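This document opens with one chain alone, in structure tokens, the form predicted alone.
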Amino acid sequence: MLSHGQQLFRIKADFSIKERAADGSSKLTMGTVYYDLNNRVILYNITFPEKGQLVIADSMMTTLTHDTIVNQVKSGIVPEFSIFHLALTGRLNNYGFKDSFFKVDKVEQDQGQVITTWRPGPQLAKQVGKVIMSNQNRQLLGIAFFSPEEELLNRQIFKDYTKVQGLSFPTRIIQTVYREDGQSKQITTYRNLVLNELENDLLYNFALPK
């Protein structure tokens, strides 16, 4: 457990990501991920199938090979809403929505689970749709994102929670993305979680080459 006054600010974990695209092709990626609350940069240090880095920062996703930038695109992931940031700040159970422009629309009970429907404020209702979350024992079990037209876009299931130094963290996440050309699925597994590591500062505070 955390000692009195101790705050969590870093997380490291070994990861594996199994992806299956809509066309049936598959891909496996493995490595170690690093995140520091102060730097707010997610670094995936990839060891398989090829060595390299994937960096998510400032709404951009950058791919590096041999310390050279090979690709840079707009990221759909914002570090502040990543599972790492939300877990470290104690907001994973509501995915950070409690402090967002979303408001609770409906709360229901279903077989011991709390099902909460969140809806965006009127200023964004034409751009994004509702979000439905499932919680049990104060843990996030699932989240589903919809379009303004009520079409299911993305669903994530959070499984196999582990507790490290008082932090509850899901070690298996199953994500399904729904598109016109079919469904794609991604299964992410985390192992060997380390919190507040004082070594590897260059990885936690990773800076892109100029």
Given for the second form:
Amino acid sequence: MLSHGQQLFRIKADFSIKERAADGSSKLTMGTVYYDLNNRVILYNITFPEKGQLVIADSMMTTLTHDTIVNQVKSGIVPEFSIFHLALTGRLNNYGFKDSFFKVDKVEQDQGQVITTWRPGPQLAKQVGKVIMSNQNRQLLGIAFFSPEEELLNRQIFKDYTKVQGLSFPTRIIQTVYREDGQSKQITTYRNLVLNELENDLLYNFALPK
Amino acid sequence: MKKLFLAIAVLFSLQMTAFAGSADLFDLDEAALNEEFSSLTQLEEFVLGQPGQLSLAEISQYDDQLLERLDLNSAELQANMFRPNFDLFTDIEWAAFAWGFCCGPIGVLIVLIGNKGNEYIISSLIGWGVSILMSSAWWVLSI
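Next up, the form predicted together with its partner chain. The previous block was the form predicted alone.
Expanding to the full complex; the earlier chain stays at the top.
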């Protein structure tokens, strides 16, 4: 149990990612994820379908097998906007939008949810659309991203919150990506959450091979 | 007056629709979702139920009929994040290819500045390479 006022800085969880693509194909990825707030590197230590590692750092996504880099691409995921960083810094309920270039456009209440519409500043309004966020019982329930033309692009729903050492964390995230060729869906499940683990330093401070 | 009432009624109904739509956006049909993911969930439970951390290959040795019973394609499951960097047939971006093909290094530079991702850069480089090959072939044939 964390003592009162102790800072959260590390999170570890077992994960499963189930995916159904628009073409009907299926994927299952399982393993353990590690994140250290100070290092800002997300390490997915993958055990299924094959052993390997996926590292997200500095806007790059790197995949490794047997400690060798097999793929490196630019990533749309920034560790600072990951669920791990936002949860550890206590900003998951607004998904970090409070400190972003988005401004609150509208707040309304509906069916027990607080619905907040965020809009980008005028300098980015042509590139980025609105974001609709739903909160229930002070927890993030869902977030939906739209194109500048108001088309729904991506929707995430955060379910089954668990409380570990005072931290509220969703253990099931359902994401739907809307594309011209159809919808792809992804369910991410987290289990066995561990906070502030003092072991496995090499995994929390993972360094890519040179 | 009738028009005024109609306008108020339309405005009110539009507002109600907008409100309903916002919360409905996050409604989830759990039954349909469970049905859609049932095979993957069974596989997930199977993997979780095994001692240690088994890979797909190890599970196939353990129970070679499992994926068939679950109606899952082993190749699809395997073709996850460890696929090659670039698949010529699925990843090529033809607009970027055209920049490289028509404008050579300038086209590649334009694609690089556009910063749309590795697929675009590789496609423009392929375009440039194809234009060099075609120019060389033309030069050889013209001798």
